[in-house]
Amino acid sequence: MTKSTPAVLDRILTLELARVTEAAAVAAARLRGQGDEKAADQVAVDAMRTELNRLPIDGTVVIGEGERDEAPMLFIGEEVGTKDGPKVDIALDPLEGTTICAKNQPNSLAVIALAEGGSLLYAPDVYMEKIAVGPVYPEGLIDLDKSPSENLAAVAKAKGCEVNQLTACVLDRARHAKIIEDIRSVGAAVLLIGDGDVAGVIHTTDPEETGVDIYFGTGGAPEGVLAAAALRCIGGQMHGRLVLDTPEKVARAKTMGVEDPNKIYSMNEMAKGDVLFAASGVTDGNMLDGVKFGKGEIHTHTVVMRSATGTVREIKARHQDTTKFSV
């Protein structure tokens, strides 16, 4: 088999990348609803790392569980894969929505994005300001420097509706009080989510199904890059700006190539080139079903997408339930 990037990405797209998120989702699902966020996250990390190291890639984690001194596994800069393949960047969140999983609430996912080396934003594990909309709007519609109400007016005009017919998705955090107030001041609705802003951003791509027209707020930079990777595959617009609010964060970001701490990154700057994205449901959600444990078998629901082709594959798989889950 050729080691050219397209050939390997094709192979991963069809099955291997799904195995990575399936394994993490199943591991986390065994602990959902038990109130232990750290334990659920750790088993998901362990399972994802094991599967990644089976892939025929020379991979580097550019968005992971933290930096080397903060995360024992899947840290930023960690090398994964068999090395028998192309150099690729990897962004991942083995358990997107740890609190959601611990409480057994909707939209917890196992998520990963993979791209050619040098294609994904390499940034420290900090917060990121975000705004995102779906694929039906003219380019340049949204602006991170404008207020939520101004962006809502632009979306309403492009959609041909009144602002009070729009719904914005926002993480339910005290830091978003002014954003929420501004959204409601113009009559738009707010959908508050407790966690899981990758799913929140993706929900903007199908307002008819999810009821979400636009996403606002500040969340993790890792989730921002993952969401941008997903939008690259299925369409949409997203802008993000790293929150580098201390000299230490600015210096750390500079070592990773971030020269302008105030730069607003477009979706294509956060995830460029040929991008693959995969997500498996841990708990039931708008996009994916959660893991189901039956008599002697396990059911998983996964979506795998590729930007180069625009292909979106849904994989509903049934696995034998062995003591050590294997896909």
Ligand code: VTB
Given for the second form:
Amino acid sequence: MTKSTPAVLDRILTLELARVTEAAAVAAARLRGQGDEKAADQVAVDAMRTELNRLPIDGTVVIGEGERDEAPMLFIGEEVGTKDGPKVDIALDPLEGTTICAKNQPNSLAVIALAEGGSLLYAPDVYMEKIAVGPVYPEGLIDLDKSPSENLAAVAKAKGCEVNQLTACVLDRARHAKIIEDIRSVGAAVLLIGDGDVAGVIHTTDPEETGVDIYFGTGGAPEGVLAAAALRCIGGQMHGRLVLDTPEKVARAKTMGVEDPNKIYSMNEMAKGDVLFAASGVTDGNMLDGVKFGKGEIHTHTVVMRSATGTVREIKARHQDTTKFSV
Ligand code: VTB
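Switch over from the form predicted on its own to the form predicted in complex with this ligand, please.
The complete assembly is shown below, putting the previous chain first.
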């Protein structure tokens, strides 16, 4: 029986989400460094779907593996869960950073966000321009329409430091040459990442641990919504603008409810209402450890968060290394 969605989601679900990302992370980690992105992604998808279907939710995937015709599982619109629970929107990426996992490099994650039905931005699979900072800054500090150097000056002033003491995280892509040049022109450092901008954005929330003060650049729109969901829970500010640079993309976005193709979305517009978020490390990262396979045991490291309370929990789990990850 489907129940109506309460304004605040059942807190038990936050912990349940850990099982979902743990399962995906363990599956993907078995294929770390094998150079086969597709295989690693597929096993993560399978594992995540199996676990999701055990949750007491009436869930709909709104950010998933792609449109129904291109993704056999966890496609956009797929219904998941036992149906015996609240109606929820789900954004997921069973393996965020498929290439980094295939190369066994840092910061690939299994990620999921869950929110009341209708609360997540239904973003088409296009690019999104993004800017993000952590929780300590006054509202309205960052501006996607300003240059990186202008934003860096604002952050330095608010933080009470010199611009050359700041580090910006940017995806290592040719399209970011100008952004990188502008950041370096004012003496700030650039941390280039190969993939994984969900982690990149989250890193801004803990500069002391990660060394990252601000995130700039264009990455996937689905990853943007996932990152916004995480920041809703931890705190921070993020803005995103879909890159709808062809009439086809504008039309497709319109069918998903995007009326203004140039709109800058705030974090709260990308992920409204009560939001739950979970991520498990696949490979080691500066936020989460990757999966470790020990003698008869598997170790996982997961962060779960809930926007209603702002609680951020880290869960280190030891699982018996049975052939079937969960029963
Ligand atoms: C980023 C990155 C992801 O897609 O969003 C990127 O964070 C953007 O696409 O891990 P390009 O690779 O085309 O630049 C991913 O790499 C996932 O595919």
